[in-house]
Amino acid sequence: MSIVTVQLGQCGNQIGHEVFNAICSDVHGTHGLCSKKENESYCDACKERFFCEEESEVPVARAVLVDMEPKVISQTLSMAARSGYWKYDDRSHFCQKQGSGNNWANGYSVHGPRHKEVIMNLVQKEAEKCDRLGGFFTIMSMAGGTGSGLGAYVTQCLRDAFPTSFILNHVIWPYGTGEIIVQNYNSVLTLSHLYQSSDALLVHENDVIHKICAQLMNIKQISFRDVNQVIAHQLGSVFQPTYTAEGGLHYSRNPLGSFRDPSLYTSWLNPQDAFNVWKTPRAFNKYEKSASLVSNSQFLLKPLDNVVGKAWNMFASKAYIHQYTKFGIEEEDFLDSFTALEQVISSYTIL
């Protein structure tokens, strides 16, 4: 099945580019412990999932690029084309000349409704290119205005237009000491709205990835690209096609096993349903052996509680509220978002 990726804002477009780079690098890499036929089947599955090869000498990413400023999209399109291994469709992007000013309300209430038709037409065209549409993968930041605000709006539009399709939102959790003074407001509004529309949220914390770069990779001067490449590598391994022996050489997403110790899980969840293992003999990006874990756990409780707490302290003193009300986001909208996330915190706390 194919996945349509929607890259939103500066962060979403930069990470999206690195994700496609990682996947394409994997496809062109060595085939590890598997046979030539297995490798060919694996590569075909990768390409079908993320690339379209019609009328092009190189694979074309199944992606829509959206930003309210042209610079990052222009750079992203150019870098992909220069790689010689893959590219974006030149007709599958949308940008404007004025950003969202790091204001969630501007992205959600102004840019979203204003540009909905154009953006959703691009998404519809990408979806129609898929023989078997598996769902949508959005990539966005929570801290700014376009990725967070417009991203939340586009996710709602995807849910309305494709009610039965799976929507996975990948969100970048901002640095705890971020430079955007209203990032906690933006984060609270983003998470509460995505929680209503998305099937799953996949979170990467900038602070955690920064530590990986510093402590595990020994990078002295860490750049955003270093952080983005680590994130992309992890995402690529999560989306790696997996092998099942049934029916010959066939790569899929079928579960092959599970951990059965009930003490690992909450009492109302059957261990057989709680943990699935997928595997493949095909090496990922030059690693002979690798493992990736995606978990739904209490890991995000502390950072979520911190963000909500900081946002509430600002809200209680009415700080910067006027920047949101002028774009139509009222104090009641903030209170609804706080209530939704407090319920999430409560539910995960009692697991």
Second form
Amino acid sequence: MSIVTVQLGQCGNQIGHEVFNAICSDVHGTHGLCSKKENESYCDACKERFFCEEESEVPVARAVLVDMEPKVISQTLSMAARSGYWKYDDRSHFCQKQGSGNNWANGYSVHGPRHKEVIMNLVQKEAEKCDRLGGFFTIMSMAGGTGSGLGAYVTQCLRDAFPTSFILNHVIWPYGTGEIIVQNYNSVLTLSHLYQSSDALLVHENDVIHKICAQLMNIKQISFRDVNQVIAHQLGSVFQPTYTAEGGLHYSRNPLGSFRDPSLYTSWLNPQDAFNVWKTPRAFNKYEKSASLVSNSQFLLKPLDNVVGKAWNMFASKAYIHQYTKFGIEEEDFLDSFTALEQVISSYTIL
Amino acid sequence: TTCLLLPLENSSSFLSRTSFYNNCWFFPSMYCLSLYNQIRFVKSALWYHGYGRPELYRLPSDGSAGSRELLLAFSWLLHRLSLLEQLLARNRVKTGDETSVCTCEDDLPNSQTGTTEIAPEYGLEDRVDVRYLQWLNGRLRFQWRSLHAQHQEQCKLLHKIHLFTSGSHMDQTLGHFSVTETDLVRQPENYKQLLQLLELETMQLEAFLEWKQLEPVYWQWMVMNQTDFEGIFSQKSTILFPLPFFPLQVKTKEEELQKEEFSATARKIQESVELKLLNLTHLCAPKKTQLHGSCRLVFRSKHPASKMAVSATEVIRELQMREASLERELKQLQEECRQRLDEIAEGLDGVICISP
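Coords for the form predicted together with the partner chain, given the form predicted alone:
After this comes the whole thing, all chains and molecules, with the earlier chain placed first.
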């Protein structure tokens, strides 16, 4: 089963690179802490999932890199190749020279349609290389112009071209006190559009990761690289192969039994349906024991409400709207987005 | 390059029922069921297949009576379902290249358009949270997609096998190996199992041929033993025996009576029966465009001359047309629902309805 990754914008490309790095170093690590046979099947599954091993000496990541400026992509490509363990396909990227100016409308209405064919051709090529296409994993930030606007457009195109595929969007939630003044507009527009085409949105909040770096890892000068590596580690541990059978071989007692407390779940879904555990005896990234929890809960309710509230306040005074309308995103589109997100907020509130 | 489909079974318009048949529903392990449940099962299976003779359903559940009715029902199944042919097809040795195709029109009765939707009366205890239903729907959709992806993978790998073994097969009309043959090349020690299966299949075919030779005797015997003349010709009953035997039956009756007034009645009966049969033949006639059942995929570079074979591109085109028409129908129904919702919302004060 293979996953095709689509890295969108500066953020998407940097994080994508770290994710492949984390996965590759996990596979090549000698501390699998399990039998050789176990390790082999783990590595085989992982390689098929993320890499293609056709004619080249090193595995080639199943990825498409998209950005509206060339700098980050060329850095990403060369860093990967320099590692010696893996690389990207040299032809599997698309970039322009202009950038999106942090304008969602520019990414969505201008760059998107203009470059749709080229981008989708690259995606199609990657998809055809897979014997079994498990789905698409897109990485983007909500706040900027390319990742968010172009990312939303590309997700829509993916859904249209692959109606039966699974699409997982990884979205970076910007810092609350972020630098981009229109980041809340961009976030609202991105989320409402992604909701229509995507199957699942996996969110990482910059603020939260920042705290992890500061408090848990004791990093003094936190760089974007540190943040990205934490994100990549978490994603890697979620994506790596695990046993599918519940009754299979477990090497350790199930320490997660306490998650069966019904008060943790909604009234309309019982714990057995709501909670799934996947295990593997093979250690991830040299951690002897590790666990990752992915939850669909009210955790994001407050941040979402926050972002929508701030965006609405700006919208009420029509601040910066002309920058969007000049590219074809009208006030009505904003209203639609607000409505859609209010519905999401209300659904999660009464969960 | 094109892909061919070679039909392996007879197409007929009763095939929506054979899909039920193919689902292993029909022959569960009967040994674990009590006699009472066995009888219930047989009755419900016959009902499912459209057996309309009430006497069978009135048979007691203790198995104390009814061997004649059962014989009649069995004969009906034999003829109606092509029971033995189905069994043969089921037990056929698989090439691994099979796929199932269905281009039949939906069997749903059109009377559904006339029904008004009355919300069922649910007590408070019976209510299910709609969010749970949405969740189930999502899960179902996800599982369907996984199945779809696995199926696509199977097709892709099959294509690889056909491509890589092209030109290797002794049979020029096929040209490439099937999955079973390829597996045999890689693991020759499996030939013993394959041989056993083939021998079993041959035995079954031989038995079938024997049956075919004796079959007319069986039907004649069945007809002669059928004293319930009324039962056959009554409006409610749906028993029909194979075509060639009806004229025989009527003629026999004529000879038996040999009286003028009776021959007039007999002629009338014969005419009405022939009309009914003509109607039914027309309904039962297999439509050429409908392909249904199991087919073998053959990879070919040229268009085939064979009549039996169908090109995959044709089937795909037809299915796409069906898909398009179903989509239109779906959109229309959705639009109707939307309008209904708007109407309802208009009747409520202070409520705005934002349609999805």
